[in-house]
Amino acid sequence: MKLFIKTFGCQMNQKDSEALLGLLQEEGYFLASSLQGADIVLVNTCSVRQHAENRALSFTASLKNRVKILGIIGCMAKARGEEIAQKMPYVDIICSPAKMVEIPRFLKEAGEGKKTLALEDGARPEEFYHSSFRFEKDRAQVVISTGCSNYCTYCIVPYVRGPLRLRRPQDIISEVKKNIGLGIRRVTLLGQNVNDYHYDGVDFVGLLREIDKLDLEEISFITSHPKNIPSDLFYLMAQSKKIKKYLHLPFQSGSNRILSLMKRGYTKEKYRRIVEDYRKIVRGVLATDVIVGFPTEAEADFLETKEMLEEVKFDFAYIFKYSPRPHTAAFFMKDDVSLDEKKRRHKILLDLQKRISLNIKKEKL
């Protein structure tokens, strides 16, 4: 039977789908090049925003009675698995991120008519990352950590991917070397917050130094957190000929009051100092994430966020409307910014950032 995975969400989800496809290919499954040729469809989901969940649910519903085996896997499976099992009884497999390594067994059982609801959390076994299947021929993504223990009040990640779990440095380096053996010379290191990496005396900068010694053309990483960015990271980025001069550093809000409610662990003043250091030392590209409409966000708070965009002039900014996520602390706050107001603020910042990005592009010509 031919298998297809539809992926929603971030690069971490893309890497999960890639690793899972490689695992299934080694188990003898044929990979369908498109949805139309598939007998089995797995929908790898994201729960960071309600919109992502809605898209995944709508897509899954459209496949009812169209494929032999249908599964919902990933973050939304963990967050809403029991609900999905009740509302979508035609879904054969519902599997959390931690249990993906067992999907070959779940597929076999589904072929025998057994449904699976695997929602447990836990450490992901290292063999999940061992296949040689890659989506791209010239770039690979390498997971250095899964989960998160920061518990920002709006973020569901710790509840669907579990607490921070680190891969061993030797396992990460072995995977990078395997990619080099496959002819790949560009790698991206992935973590919810790469700065949190500390394993037996090896911190993130130490890990980067070791990878920088390997036969690579380019090393990049996402995502960094402003609260604990290493002081020596920028100097390494500036000195290295391989580490990409690109930093994704979400600030989320320009209001200290909102940042405190979000439990982000820094102020807008600290964020600006980090940006100043980065631009002085690295002189690289800067990207960010922004949330509008967080509970109690007043017009004055929003204008501080707008001011941050105007002052910093990010190369890229990913701007989102706040949506309450179950299990999070903010879920229990009143979602008191209307949808219309969120849309208004969202559009203002989108239009502003488009102008900023266009001006930066013109200046570089």
Second form
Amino acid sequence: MKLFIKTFGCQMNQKDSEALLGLLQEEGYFLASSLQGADIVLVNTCSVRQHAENRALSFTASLKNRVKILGIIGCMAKARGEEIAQKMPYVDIICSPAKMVEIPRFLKEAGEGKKTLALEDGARPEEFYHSSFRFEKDRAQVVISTGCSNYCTYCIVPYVRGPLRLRRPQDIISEVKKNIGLGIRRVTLLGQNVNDYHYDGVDFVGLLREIDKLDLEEISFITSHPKNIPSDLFYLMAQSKKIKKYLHLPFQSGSNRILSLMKRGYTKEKYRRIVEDYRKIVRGVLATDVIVGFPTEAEADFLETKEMLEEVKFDFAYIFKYSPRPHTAAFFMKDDVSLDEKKRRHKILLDLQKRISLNIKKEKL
Ligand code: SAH
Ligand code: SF4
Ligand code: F3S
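Right, the form predicted on its own is done; let's see the coordinates for the form predicted in complex with ligand SAH.
All chains and molecules follow, beginning with the one already shown.
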């Protein structure tokens, strides 16, 4: 039986798929290199926007009656598992991110005709990360924390991934060392907000310092939240020869009123000061995320977001149209910016960012 995992969503999902493939390979499954020829397909899903869910749902529907065992796993399974079980009865396994370590057993049971609906949250056992399977030869991701307890009002992640849970520094370091043993030279540390990391007196900068001592070429990390950037992070980034001079620092909106409704915990003035410090101390690449059309966003709020893009001149900006997500606080606000208006604002920022990125590229030539 050949198995394939199709992954939607963020790098966290990529890493989960990799860890799971490793686990299943150790159980004796053969990994198919593409969808063609796979008897078992697991679809690892994202719920962050409606569009992400739609893509995963139509992909799964297209596999109906085409494979022996079909599973929907990951964030959307957690968010909409019960509903999927009803509407897509041909799906054999529906499994939340926290339960993934049990998928070998669920697959065995699916082979015997038993369906699984495993939606619980909980801490993942360390074994989940122990296999040696890697997608790439010289680069790997290492999870430092799962979940999130920030509860930005638009965001479903805390509900599908659970509250912030931290891996022990020694477990993280031993995984990095294992990677080095496998020939990996570059690692990316993953957390919804890496600044939230703290374990037995080790904070994120302390963890980075430890990893910086190891035999690696490059260390990067995502994502950094502007509300609690540690003051010594930029000095460490400037000093280290290994830490990539790249910061992913989502600002989401340039309007303080909207930032407060989003419960982001910083103002645009504070965001600007962080950027100034970063550029002065690190002189590195800067990337961001922006949401347009959050409930009550008026033209004046939008123009402040546009101004922030014009002023900061990010190397990369990922721009999203607000999508109401169940469970979140903003879901209970009226989604009062029309789709046409969201599309208009989205396009204006995309075009603007395209010009900025192009100019930055030209300046570097
Ligand atoms: N943990 C990361 C973000 C994870 S989600 C952080 O805090 O930065 C990635 C991006 O998706 C977010 O930065 C945000 O810009 C966007 N996003 C999240 N929820 C969204 C929603 N409901 N609608 C539109 N975009 C959203
Ligand atoms: Fe979502 Fe906010 Fe947590 Fe990021 S920090 S995952 S945007 S709740
Ligand atoms: Fe990532 Fe999407 Fe889940 S952004 S954590 S895969 S909801």
